[in-house]
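For reference, the chain that follows is the form predicted alone, supplied as structure tokens.
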Amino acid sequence: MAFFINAKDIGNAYYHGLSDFLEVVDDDVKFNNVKEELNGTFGVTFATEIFTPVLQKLLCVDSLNEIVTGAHLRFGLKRLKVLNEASTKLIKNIPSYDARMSYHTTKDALSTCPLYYPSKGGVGQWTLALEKKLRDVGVKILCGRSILGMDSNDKTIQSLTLDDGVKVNCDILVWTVPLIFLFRAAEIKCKTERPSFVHTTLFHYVIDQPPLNQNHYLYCYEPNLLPFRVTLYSNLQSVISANTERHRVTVEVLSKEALDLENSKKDVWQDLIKMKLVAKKSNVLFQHTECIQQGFPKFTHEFVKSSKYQYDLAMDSFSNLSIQGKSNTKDWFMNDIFKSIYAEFGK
């Protein structure tokens, strides 16, 4: 699970920040951007000393004025750890404080989203298992195809034309990829600006020593360290790691521009040692780097407005269209996407 930031780590400013934090009681306020939201939710001191540098690191921006409200929630930054354990338990009985305060230990927090991971193989096992179930009940799956055209009548999509000329009749179309491809197939004009993206780089390491931390994954909010998220696969598949004496660690780094990979992979490794996640004596048996230039868009007002415009245009154009995934403008995390799909089709 993700652990929340301990506000006491900011030192002398903590008690001033705690005063600001405790005096915030009105949780029904409209904010124009995430900077205003953080000031009005956690108090100016905690917003300035904690959230601002963290979000500048994660969103790769210089100012939070251009970022929409709720952007911090996409990185698990919903609460802060303040006071002590006993005081926290008491004051969290007040809803306004409960929404902003974290428990001090995981045993006090009930997990509502258990983590499932294959005992062998990676998360691709999910896809393979779902594909097999679909094929077993007679679903025909076409891979490597694209949609070139669309026939519709009175806002009802009747058929799709694939890139090999095959026509597929359509009762309902469930769309999960960027909407720009839907507009091209339907010959609908939709002029929007290309969003700015955060670069994502994945650093994969295989080492000969087990990790020093027992979590499955964790977030690094420290602005002076490169990692954002670290996944300790040895803790997810401990039996395999113990038998092979090979331990896998993947580090996700966010940046404004593409990184110098040779220097960055050395810096990332040193950061893992500083974070006490791997032993200094560990030997790197294998390493690999992946670059994703369009990791995810920056959550600016322009991007959110454009996404909403595209969603409304698509839904107004067709009556038998369902938009799922990140294009539906409300879901970002995979568990939210699953819930939305189940709510529409699973009951």
Ligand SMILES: Cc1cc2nc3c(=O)[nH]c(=O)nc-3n(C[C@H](O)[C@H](O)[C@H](O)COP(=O)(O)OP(=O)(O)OC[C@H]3O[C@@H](n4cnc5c(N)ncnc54)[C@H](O)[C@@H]3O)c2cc1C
Second form
Amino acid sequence: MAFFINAKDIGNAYYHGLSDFLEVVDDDVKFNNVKEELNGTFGVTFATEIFTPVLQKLLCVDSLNEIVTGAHLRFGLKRLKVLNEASTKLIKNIPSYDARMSYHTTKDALSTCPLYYPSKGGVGQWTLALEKKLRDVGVKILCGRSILGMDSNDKTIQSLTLDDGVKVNCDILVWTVPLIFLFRAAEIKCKTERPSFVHTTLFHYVIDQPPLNQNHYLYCYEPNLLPFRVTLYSNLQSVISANTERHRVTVEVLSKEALDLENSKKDVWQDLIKMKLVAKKSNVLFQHTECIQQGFPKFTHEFVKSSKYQYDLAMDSFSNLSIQGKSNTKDWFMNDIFKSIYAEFGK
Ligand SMILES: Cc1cc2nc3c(=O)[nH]c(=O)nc-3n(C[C@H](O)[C@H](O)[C@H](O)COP(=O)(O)OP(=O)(O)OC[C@H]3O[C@@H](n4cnc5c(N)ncnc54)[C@H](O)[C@@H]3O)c2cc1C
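The structure above corresponds to the form predicted alone; please provide the structure of the form predicted in complex with the ligand.
Okay, now the whole complex, with that chain kicking things off.
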């Protein structure tokens, strides 16, 4: 199964779309919004027939003009599957096409992809393992504290004052939570709007039958189906799932308005059956629903402008400050965050 959308699924418009797609050769264009970017990258037909409905579903917006460039990349929409396997392999030798076309199978990619997910427990094991490593080398970790104040001199942060009154001297401050809390502690005035978020709801199911699909996770781009992403934990922890005969499935749903949870959990389950991810005869042993308060931000021009403003204000205010995580304005995915931290501190 390939990760990317198969452009042939749009029917007759595919051939027109393919012609538009192949005629795009200019890589060096500056786009003002994601709509222009998709037109200029995949051609107008594929942009209109494929990306527009998909992104309207995922970003919960009516118009892509208000969305910044690169927003589609947050949802794994970097490439399209076009042509056939053999021609794709040949044409992918040309970098401009390689960047926009996907291989037809992921066989090779998956066989070389190591599985970092813990064999027992959840991804929280990573945090616990990192915490242990830090404590083992003598790092003192204070949980449940907040920073109330900050002393600085000539743009250099000297110390932080915690909510229990303790002062912590500071050589360098690495900040990984929203910058608004830094501004409050440092008494810096920052007038920006709170970002608005797409409603993100997680539907967890424990079922008595293994999933019908071998992927660890997959995206659902179909506008008529509720799921945005489905994670099949049995494929990540096959031994535990087989031994316990309990199979965990988590579905992420993005929506413009808050969902009616009672009805949605039934609809999402029906969608999983329609998508042939779970057997119709599976019994749901346990179900839990979670609303993520600060899920996906709306990747609008205002949001990006305001994040950049906050980042610049913080960095201009202090010389011994490092901003990591998604507040650094360039990273979003965990692997990019790790790479940035490694680039700054790991070498
Ligand atoms: C719904 C959703 C799904 C995602 N899925 C993926 C994915 O599958 N893969 C991927 O690579 N990326 C994914 N991301 C992107 C995600 O942003 C990054 O993977 C990563 O979690 C960002 O790390 P971070 O440390 O910057 O932010 P976070 O992981 O959000 O960590 C910030 C932490 O700061 C804490 N915090 C906030 N305010 C305060 C405060 N005042 N005091 C103390 N603590 C505070 C929060 O509780 C949180 O624990 C997803 C994002 C969202 C919203």
